[in-house]
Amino acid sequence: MLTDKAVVMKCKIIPSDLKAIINSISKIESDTLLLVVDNKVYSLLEQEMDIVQEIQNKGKKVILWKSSEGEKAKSFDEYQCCVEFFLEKGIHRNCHLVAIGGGATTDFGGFVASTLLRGIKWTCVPTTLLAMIDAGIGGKTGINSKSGKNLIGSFYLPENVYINTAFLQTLPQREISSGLGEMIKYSFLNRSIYEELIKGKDYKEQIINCAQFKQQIVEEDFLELKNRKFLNLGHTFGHGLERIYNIPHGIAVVWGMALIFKIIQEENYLSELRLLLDILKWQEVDPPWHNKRFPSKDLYDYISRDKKRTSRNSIDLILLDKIGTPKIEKFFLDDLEKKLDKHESKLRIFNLRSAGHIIF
């Protein structure tokens, strides 16, 4: 059986500006760098500098793959085209892959790195808030299948994660909201992050804290056998909602947490959730099913295929004993289905208003 003792790679989280990132990448001990860059991100970078030329000027060979934007990159077709493209270039085991983009690009690029020639080293340059604090940290890589999100993948740490908050200036507000969704998740898992956020501190000041908190958990439980499972708070429901409504990941996680607090935790932590959303000026106050039928059956069908199932008829859910103290509880799928059905009518009118109490 695999254990964390088999993991020898270490990952460094490095705050840096773009010029310093390019200089560092150029010093990687390899004569050939494989760049996997989100197509939209590449267009934005070109306006500031020609990263390929900059690296080539320092004596490296660069092979560039411009990936499809966002989740479109995480498909079998994109994966096959990308790996065949690199293999046709005659790459070798000492090549180093650099993934530049949001969480989908780092998921995809890391998976490519983990499978090319049975694994080559890689580096991550996240360009979205979500990727800086979550998707780019921890070495979970993968692509999607028609059955669900991230069901095909690997645990494969990058050597370095370079964080440049200047990238955030290029993001639309909804992408910022998506990243804030994961930051809110961290605040429920880590009391100090929660306390800093409710003081009204700028969320940008918490990016490194979130990244380091996740990295600490990853180092203790790389293969998600124990406490790393805590990072899935809100994700069991959230992934289903993300797939059903095609909404950004972090926004879906917020609604996933809201459902956990409502139907599993007897409305505990809903007021704290509302407080955080108010402080962070959250704009997604209406759920994706607003004024429609709550998708109990579709959500249950998705959960029943979730990779976090522990048997054919049960799944682990992450709950809270208190803020900063998460716990894992096993639920039978049949019981979960009954809870969703029981609350369906109330969830239909659920929202998170910015004033007053949470409304049901």
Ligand SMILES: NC(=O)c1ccc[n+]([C@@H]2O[C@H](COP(=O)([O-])OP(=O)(O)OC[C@H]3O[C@@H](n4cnc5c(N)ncnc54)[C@H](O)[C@@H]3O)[C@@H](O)[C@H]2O)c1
Second form
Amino acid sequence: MLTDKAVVMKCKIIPSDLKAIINSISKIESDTLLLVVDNKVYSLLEQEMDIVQEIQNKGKKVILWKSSEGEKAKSFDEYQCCVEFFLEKGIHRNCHLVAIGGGATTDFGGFVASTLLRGIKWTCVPTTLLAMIDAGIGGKTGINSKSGKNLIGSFYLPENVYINTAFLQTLPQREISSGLGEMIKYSFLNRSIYEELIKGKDYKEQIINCAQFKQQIVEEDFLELKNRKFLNLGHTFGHGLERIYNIPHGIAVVWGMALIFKIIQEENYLSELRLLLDILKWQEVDPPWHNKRFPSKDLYDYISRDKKRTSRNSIDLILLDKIGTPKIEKFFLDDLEKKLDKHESKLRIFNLRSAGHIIF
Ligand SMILES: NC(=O)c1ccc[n+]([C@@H]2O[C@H](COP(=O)([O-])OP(=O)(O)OC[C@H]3O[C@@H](n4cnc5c(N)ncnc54)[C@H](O)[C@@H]3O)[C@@H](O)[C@H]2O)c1
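Same protein, different state: after the form predicted on its own, show the form predicted in complex with this ligand.
What follows is the entire complex, opening with the chain shown before.
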């Protein structure tokens, strides 16, 4: 049985600029650093500085793996090529892996670190909003299987998480929306994050609050046996939609929450969701199934195979008692299927436009 409180406490979140990040990476206690960098991020960084050269100038050996862009990295093929590449270079157990990229790269890099030589230390440098506040924190690592996302993985904490919001300057708007989706999820889970967002504070000021909130939950429940499950608000439907429509994770989570609020909970949470989206100037107000049939069957099929399912005929859903107070409720899969079928025609015209433009 894993009991990892001590390991959890080692994970530090440090807001920093790129130069300071390079300095900190160069001070990591290891003579050899394995850099796993998202290919696109690497090209963008190259325009600013040669990070490999900078780190080597500070006396480290650097072995660089440029990983396929985004989600493409989370495959068996990429995993095999990457670990074989590092092993051929003659690495040792004190090598330290540094993953630089969005959540896909940090999931992938962390998984490589957790399995290489039965586990080497690693550091996470998130470059997307979603990875800064969520994916990069908490040590869930993994790759995808044909049967679903993140089905092969490990719980394996990074030693450090270095957050530099300047990375967001090059991030496409859709990926910002995706990160905002997770931020909105936090605001339903944590009253003070909700209040700050409602005040209309710039989301960048919220990044460290969100990162620390996630870190705190992870410290309380590293293995997701209790409160960490709350972070899955919107994810049961969200993961299904992400898979069916190939949309960014955080955007799928917003639609996942919208479905929970629409078909399972009272609708006042839907108004709160619309309000937050409006404040954050969220663009994705039409659902991925816009003008098409709502995919009840595909969604149900996905949910009934979800790895978070804890029994053959039921699933735990995260709902809200009130804003800031989530709860877990068991749902029979049969009942869920009936609810999806019942709402299918109404969901066809559902959207998240703000009050005044609500069609539904
Ligand atoms: N481990 C966890 O706890 C956890 C939590 C949530 C999500 N995730 C995973 O995270 C992944 C999604 O991560 P993501 O949303 O960060 O997206 P991502 O890593 O897939 O990156 C999205 C796109 O942005 C590009 N990109 C990254 N940083 C950039 C930058 N600074 N400037 C310009 N382009 C940049 C990437 O090349 C890619 O094209 C999913 O695989 C999801 O399953 C994991």
